[in-house]
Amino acid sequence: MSHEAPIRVAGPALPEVRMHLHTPSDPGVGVVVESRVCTARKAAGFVRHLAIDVSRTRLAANFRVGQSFGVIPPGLDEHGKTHKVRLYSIACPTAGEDGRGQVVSTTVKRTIDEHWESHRLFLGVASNWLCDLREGDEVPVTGPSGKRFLLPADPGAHDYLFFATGTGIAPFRGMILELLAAGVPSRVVLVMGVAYETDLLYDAELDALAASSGGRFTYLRALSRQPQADGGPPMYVQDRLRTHGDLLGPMLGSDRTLVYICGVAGMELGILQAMARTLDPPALEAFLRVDSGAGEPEGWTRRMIHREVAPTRRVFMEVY
């Protein structure tokens, strides 16, 4: 490995946040006020938008878009202990779904799987419980959590390129709503990746936001297992760097632009590889420090990220 001095790229100042106002031993009690499907009816999975009134908790007016909150499923686990907290990304602006910070929302996908060895059906404890809830049901909540995956303290000083897959759309829905409502001059581009068109989350809502944004917000889809709506071949989110180079190239060449990545673990590697293949060295250095011993992007692995291939502070990643 090379021992050359690392490239220092300043990141944006982030706002201060409050965290862990409710802990697992001292949860607040939220109340479900909305639960709706946020995919097409024929989607391969079941995903719901869940809104929870937290006005009786310390989360009220104390969470920020980009943070997470926790829920505690009822009952006991296989060891007879209370279920552990599950964290869910906040899917609304800092002002909440209600505009006053009293209602927080998230995006929940039911986990339905089969155990490899026993062949027995496995149902996710928290996801299925949350999706089963109806208006008026109570939810033990904790948090908020997270202080890095945030919009900057001065959001109007930056442009934004968001890459999402699946329920990784949750924080970006809130961020996009917040940026557009603030009337900042920022350019915002979302690249949303799913397998099939029916799996797209909040699709009609995002389309409407793009249409009413006056050109400030661009919504790009990337379908990996079917042709695109325009007839293009199947592709992953990183392929939009190639198909929309005229749009994304100038953005990534600007010192205003920040890159956010959220979704299934592994997606970040493909995006970083695509950036390395498509950006000129000066533009790439603003987002990625590549060690001289890293080799060609095709040979990179996830284990190299943050080591031989280190994102700068202008890249925000949250993968799971």
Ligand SMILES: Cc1cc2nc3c(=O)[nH]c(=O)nc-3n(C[C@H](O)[C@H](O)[C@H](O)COP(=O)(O)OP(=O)(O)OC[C@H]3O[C@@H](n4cnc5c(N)ncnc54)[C@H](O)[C@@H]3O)c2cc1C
Contents of the next structure:
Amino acid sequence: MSHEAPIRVAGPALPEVRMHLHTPSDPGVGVVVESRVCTARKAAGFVRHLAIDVSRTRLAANFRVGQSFGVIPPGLDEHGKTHKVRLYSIACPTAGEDGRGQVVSTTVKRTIDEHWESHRLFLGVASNWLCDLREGDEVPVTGPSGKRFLLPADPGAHDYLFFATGTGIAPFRGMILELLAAGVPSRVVLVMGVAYETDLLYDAELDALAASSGGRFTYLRALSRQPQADGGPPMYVQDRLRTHGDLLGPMLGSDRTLVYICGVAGMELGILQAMARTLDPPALEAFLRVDSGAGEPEGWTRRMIHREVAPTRRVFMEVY
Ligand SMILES: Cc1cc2nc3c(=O)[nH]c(=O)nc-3n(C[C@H](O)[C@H](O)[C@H](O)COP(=O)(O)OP(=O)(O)OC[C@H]3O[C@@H](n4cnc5c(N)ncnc54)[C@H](O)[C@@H]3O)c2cc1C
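For comparison with the form predicted alone, would you give the structure of this protein in the form predicted together with the named molecule?
Now the full complex is given, and it begins with the chain already shown.
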């Protein structure tokens, strides 16, 4: 393996954040104030937008868009211990759903699985518990957590290319709302990837935001298992670098642009490979340091990320 002298690419200054104000041994008590489906009614998966009043907790006015918070489901795990914390991305701006940082929101997908060995249906503990909650129900919360997947301290100094898959849309919903409300001159492009059109999350809201943004926000969908609305073939988020090269090429050639990736683990590899295939070397170097021993992008693996293929500080990734 060859590790060459890194090309230093400066990242933006990030804001200070508060973290771990509630720990698993000292959770705060939030109260559900809203739970609504955020897919189309006929979606294959079940995803809810959940808003939680945290005014009685230390999270109140102490979280930032891009951070996550933790949830502790009630009951005990199979070892008789209290359940571990599960993290959920904050889906609202720093000012919360209420404008005062008292109501935090997230986007929860029910984990539903069939375990091959036992041949039994498995319902993820925290996600299904959260999605079953009704207005007025209490939620033990921890956090906030995360100090890197943030908007920069000077948001207007940058343009943004957001890649989301599935519930990875959560932080971008908050960031887009925050950037548009701030009135900064930034260009924002979101590429949202799901399998089918019915799986799109916050679709009408994002469409409305794009329509009212005066051209500042562009919303692109990428459907991986059905044709696109314009008849184009099924595609992944990274394929938009090719289909929308006129828009995204110049954007990625600008030193204002930051790239954010959030969603299903593995998505980052395809995006980095596509950037390597489509960008000129100087543009690519701003986002990715590629060792000469890394070989062709087609042969890259996830294990090479942060090693032979290292995103610079202009790339922000949160995959799970
Ligand atoms: C930074 C971060 C942000 C996140 N943000 C979000 C978000 O915004 N929205 C969201 O929906 N999720 C998010 N997640 C994921 C979330 O934290 C949970 O992991 C997810 O909701 C599943 O939790 P669960 O308790 O429902 O499932 P779990 O009960 O924890 O099960 C998880 C998986 O383990 C498998 N499993 C469990 N037991 C067995 C077994 N005995 N044999 C085989 N397999 C088993 C299950 O089948 C399932 O696939 C985020 C994660 C991170 C790290």
